[in-house]
Amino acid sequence: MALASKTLLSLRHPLSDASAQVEILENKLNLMPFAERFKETGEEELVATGIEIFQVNVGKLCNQACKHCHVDAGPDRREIMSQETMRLCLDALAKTAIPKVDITGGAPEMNPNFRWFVKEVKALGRHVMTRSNLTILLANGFEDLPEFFAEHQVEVISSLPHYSPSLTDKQRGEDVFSRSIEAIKRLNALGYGKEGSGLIFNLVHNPVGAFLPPNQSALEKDYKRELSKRYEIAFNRLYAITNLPVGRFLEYLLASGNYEAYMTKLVSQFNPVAAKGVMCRNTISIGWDGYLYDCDFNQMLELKVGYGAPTHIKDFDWEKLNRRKIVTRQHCYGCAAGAGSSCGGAIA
């Protein structure tokens, strides 16, 4: 089933007036609601199916302002989680067993209480992650996190969205990649991203354009032989993911014209088996705040969880929240294209 004649749901823009444009496009496009396009899975509604993911965004602070960020992070942002909060997340952690920890923002390690907070989940026992733009690795009073990462054995994800230099500078401004390419040395001299020290280091791939990323193990692949060869830098993982319209990658689209094409892309592209391991079905996430989202982009657009389930963190519930409704919108097919993006890259 390719483009279906229904009523769109709008979506919210809230960084700018954007949602205006994009009511008036969507209202052209006329596309099928996610939500019923969801019902191709073989399900009758997107349910959660277990939290294993418990994302924190500390902050939308950060020392970069890339293009394609749907966080619209930056050095002018002030939203930065209070240690209270922080608390509250703990709190809530203590009296579940959720595996797992992704520590997100902005930079996330430009939060004061970044380095108290990794400490803190660790003591819970729990496996952290945290999202890593590279170049913070080398901003004053920044260069030690390589050796605390590696201290706590604390799994660090990183965008690099090309091994070419042009094509990353280009969505991440200027000399991104050299002082990347320098962060990852230091990171490789610990270990991380070498085999048998258990130090994970995992790469992002961001298409640089209004484009679906290629096949994620291939271009695993090539990203492995060109950084080893060119620059003798090594990795674990690499995730491939899809841009979605949100942030400034959707003012991207509006303003080159390009959101009509990019929408009805997605859309024709949706698959039911990326679209039933979306990962909003084993992922919380909490806002800066403290509020809740089903995921991170949900969370730029202030679409809060829904449907009874609590929405601040400390209300906390395991059991309204482990298998609650999910709050579903137009960017959702961005997660269910092709073979599927998420957080952890590819899903199908």
The other form holds:
Amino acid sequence: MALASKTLLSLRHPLSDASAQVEILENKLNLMPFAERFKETGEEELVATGIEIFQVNVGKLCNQACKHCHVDAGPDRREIMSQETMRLCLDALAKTAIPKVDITGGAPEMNPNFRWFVKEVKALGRHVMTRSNLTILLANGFEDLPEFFAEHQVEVISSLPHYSPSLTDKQRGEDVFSRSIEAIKRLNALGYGKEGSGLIFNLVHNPVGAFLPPNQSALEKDYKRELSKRYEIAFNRLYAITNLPVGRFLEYLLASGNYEAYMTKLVSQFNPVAAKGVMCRNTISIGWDGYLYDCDFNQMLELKVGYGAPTHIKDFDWEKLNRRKIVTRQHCYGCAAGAGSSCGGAIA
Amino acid sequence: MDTYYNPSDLAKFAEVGEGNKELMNKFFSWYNAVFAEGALSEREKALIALAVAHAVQCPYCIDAYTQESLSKGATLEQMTEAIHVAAAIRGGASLVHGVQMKNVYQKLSM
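Show the form predicted in complex with its partner chain, please, the one above being the form predicted on its own.
Now the complete complex, all chains and molecules, led by this one.
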């Protein structure tokens, strides 16, 4: 079984350099800067409203290499968070009342200190969400993860771009759909995705191509009906997430000749209501090396928090970060287009 | 002008209203109401539009409603079935006129 294709880094692609991506986003097209457009919300600038989600990217290592991955994650990536940096995250978290910790990657489970970190976060009394690609739950040495998740009441959020096997495999790799279904059955058997179990299992839809996601609630009904009918599997919520022009999705847009039309669509569908509710306002994103970002997309573009806010977890200052001004570039249009998009799905 | 149809012209649709803004505004107001969720879902309406776009063979509409169908969550299988419906009605509409041919034939034949 070959799940992985190639990362931009392994191909020595020019876009493996984050600054090359920023250069394209800022200068390839003559679009109104997002920061200017944001003023249509009635607010002068995009400022955080208080951190509720502490999102930790524990590394770029992954057993898959999905075509749309903004992280450019894959089996060849070696950047993973050390236990020392995790301790700094825990120290920072302990000094706050931030209720939710969102652990992402890569495949976060492949970080050798993942389970230790989850237990330590739970010991601080915080809710833990983890973004699992599902296929990792079937890999050697990881098969007991569903039980681990259940034991620690970890909320599991997983990508399944479509209930059609061919569409999912197109984006995520050969056999990913069938293996994802097998993993979901294991989670369901423990109560995940079942009403009343207290074990939350949410799915993520990303469009398989250069278009925006459909209405989230309508699509959730389709997913529930089709996945129940075809595979007898269940889940709680569906998050419809827009692909942002970052990482391998940016490379796809450029290589397929869709970049200009896609960016134009994002700009033309700018929605002030969605823009006001973007997730960077209540999130702080921590990179594998401890640097701080406004979101995971900014992290992959290496755009650290700015405007005087502390940039590393060792200098974490909750009060300053709670009211920081957000660093924006043209990719931000992706979170504000149509119904909006966040790690928790549609906004408006 | 190299060709009558240029993809970038689709974005200029609203400019057609320059000669009479009032009529164009009325058109878009009605148009947007037509495609809003109602007794039919937005996706069903997008698929109907895609089928009609093929029947009237409008390249602008085919481009726009392929994108719209995808954005409403339609699959390639659903979109293909929709254009088969258009093709079947077009083909059937030709074929059913065979009754007229038959009528004339019967009148003229011994």
